[in-house]
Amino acid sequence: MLATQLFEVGDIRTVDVAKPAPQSGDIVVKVEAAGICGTDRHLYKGEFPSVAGTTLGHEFSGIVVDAGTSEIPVGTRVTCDPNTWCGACDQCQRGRVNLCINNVATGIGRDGGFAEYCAFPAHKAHVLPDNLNPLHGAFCEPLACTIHGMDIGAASSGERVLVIGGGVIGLMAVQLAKLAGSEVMLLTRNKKKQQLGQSLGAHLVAGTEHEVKQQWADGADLVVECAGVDATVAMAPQLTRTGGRVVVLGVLPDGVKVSIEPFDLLFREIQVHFSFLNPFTHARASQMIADGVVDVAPLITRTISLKEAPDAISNPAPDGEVRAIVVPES
């Protein structure tokens, strides 16, 4: 079968490999769709740790072809929660499973979904409806991560929420904030993404920090940083109203530093939080995708084949792209 593997930093190729044999407790799925995430590009550049020679792809869904010892029927459509916590370390025992020191992530620490077939732990499979658009299952993982960040931010009815970044995470955050009853503004320089954000529920849009301040002079109750850029992380507290809070969902490369002004954060008591992975949120995300509560169809910019995946990952996303989906059969 074909699989897109990262052999070392800067060396990603689609190669012919053996179809995976399930280990104890695994299932095997025929992959229907796998999303290219910004993290995949960080992995390619060596900005995020991974295991050499691994098949990438941690946002995917597919059809079960080998159920192993699980009770999931063959033919079931499932999405993969890629993070496998150990359950025994100090962080797991505290319930902070996303901070597990022994976490093995499918598509990062073990072979993932940029392949025709993928094996992963059965208890990390979440069932999706038979009639769901196959491409939509690939959005469960990013939505699960977004839900965790929005849980931390705790947006509520009547609050002002500023979402920075018009990518997949940002556009999902817009929808979740609207569902919470908040007034939502999307900050992105891209005009097409501004329009898309408005169609998905953003009440206001802005292209610059100045435009945000023109509309919300006092700032937002909650700022959700989804761009993963040092400048926008530094900007976030400045766009937060006194007593407000910031949640950073964007992933910056390892080693990047951001300048902040502690005096300002202290005297305005700005809370700054960081959100990592998807602890106990994948089931909620899967249900929201299944029910159509979060609209993911407009987030699909293009579909590509496995042979096209290395080029798509090794290069910056085209201007205006939200999500490229790898379809192994294409």
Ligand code: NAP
The other form holds:
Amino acid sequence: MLATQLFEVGDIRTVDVAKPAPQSGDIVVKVEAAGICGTDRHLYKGEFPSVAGTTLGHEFSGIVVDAGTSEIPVGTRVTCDPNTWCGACDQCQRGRVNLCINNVATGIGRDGGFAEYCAFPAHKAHVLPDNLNPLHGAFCEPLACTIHGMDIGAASSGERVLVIGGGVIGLMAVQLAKLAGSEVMLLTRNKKKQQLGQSLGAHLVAGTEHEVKQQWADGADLVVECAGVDATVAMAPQLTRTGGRVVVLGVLPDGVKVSIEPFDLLFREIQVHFSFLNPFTHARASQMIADGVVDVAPLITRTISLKEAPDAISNPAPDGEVRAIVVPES
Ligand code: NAP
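Given the form predicted on its own above, I would also like to look at the protein as it appears in the form predicted in complex with the named molecule.
Okay, now the whole complex, with that chain kicking things off.
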């Protein structure tokens, strides 16, 4: 079968490999759709750790073709929660499973969904409806991560929420903040993404920090950083109202430093949080996708084949692109 593997930093190729041999407790799915995430580009550039020779793809869904010892019927559509914690380490024992030191993520630490077939632990499968658009299953994982960030930020009705970054994570954060009853502004530089953000519920949009301040001089109660660049992490506390909160979802390369002004953060008691992965949120995300509560159709910019995946991952997303979805069957 074909699979898109990261051989080393800067070397990604689609190659012929053997079909996955399920280990004890695994199921095998025929992958229907797998999203190319900002993190895949970080992996390609060595900005996020991975295991050499791994098939990437951690945002995917598919049809069960081998149920192993699980009770999930063959033919069921499932989404994969890629993060598989050990349950035994200190962090797991404290309930902080997303910080598990032994986490092996499907598509990062073991073979993932940029392939015709993928094996992963059966207990990480969440059932999706038969009538769901197959492409939509690829959005459960990014939504689960965004839900975790929004849980930490705890946006309330009537609060002002500024979302920075108009990618999938940002556009999902916009929708979750709107569902929470907040007034939402999206800061992203691209006009097409600003329009998309408005169509998905953003009340206001901005292209620069200055434009945010023009509209909300006092700042936002909650700023959700979903761009993953140093400049936006640095600006997030400055765009936060006195007494407000920042949640950083964006991934910056290992070693990058961002300057903050502790005096300002102290005197205005700004809380700065970081949100990592999807602890216990994948089931909620799957339900929201199944119910169509979060609109993901407009987030799909194009579908591509496995042979086109290396080029898409190794280059910046084209202007205005939100998500490219790999469809192995195409
Ligand atoms: P993405 O598609 O690359 O989106 C990032 C967006 O940030 C782009 O659309 C870009 O839009 C915007 N941006 C870049 N520089 C900007 C700037 N200076 N000012 C304003 N906007 C800027 O990535 P994604 O898939 O949505 O993911 C977002 C980030 O979250 C990535 O770093 C990803 O690795 C991370 N992530 C974290 C978790 C977690 O668990 N914490 C989970 C998944 C993903 P414009 O070019 O239009 O401005």
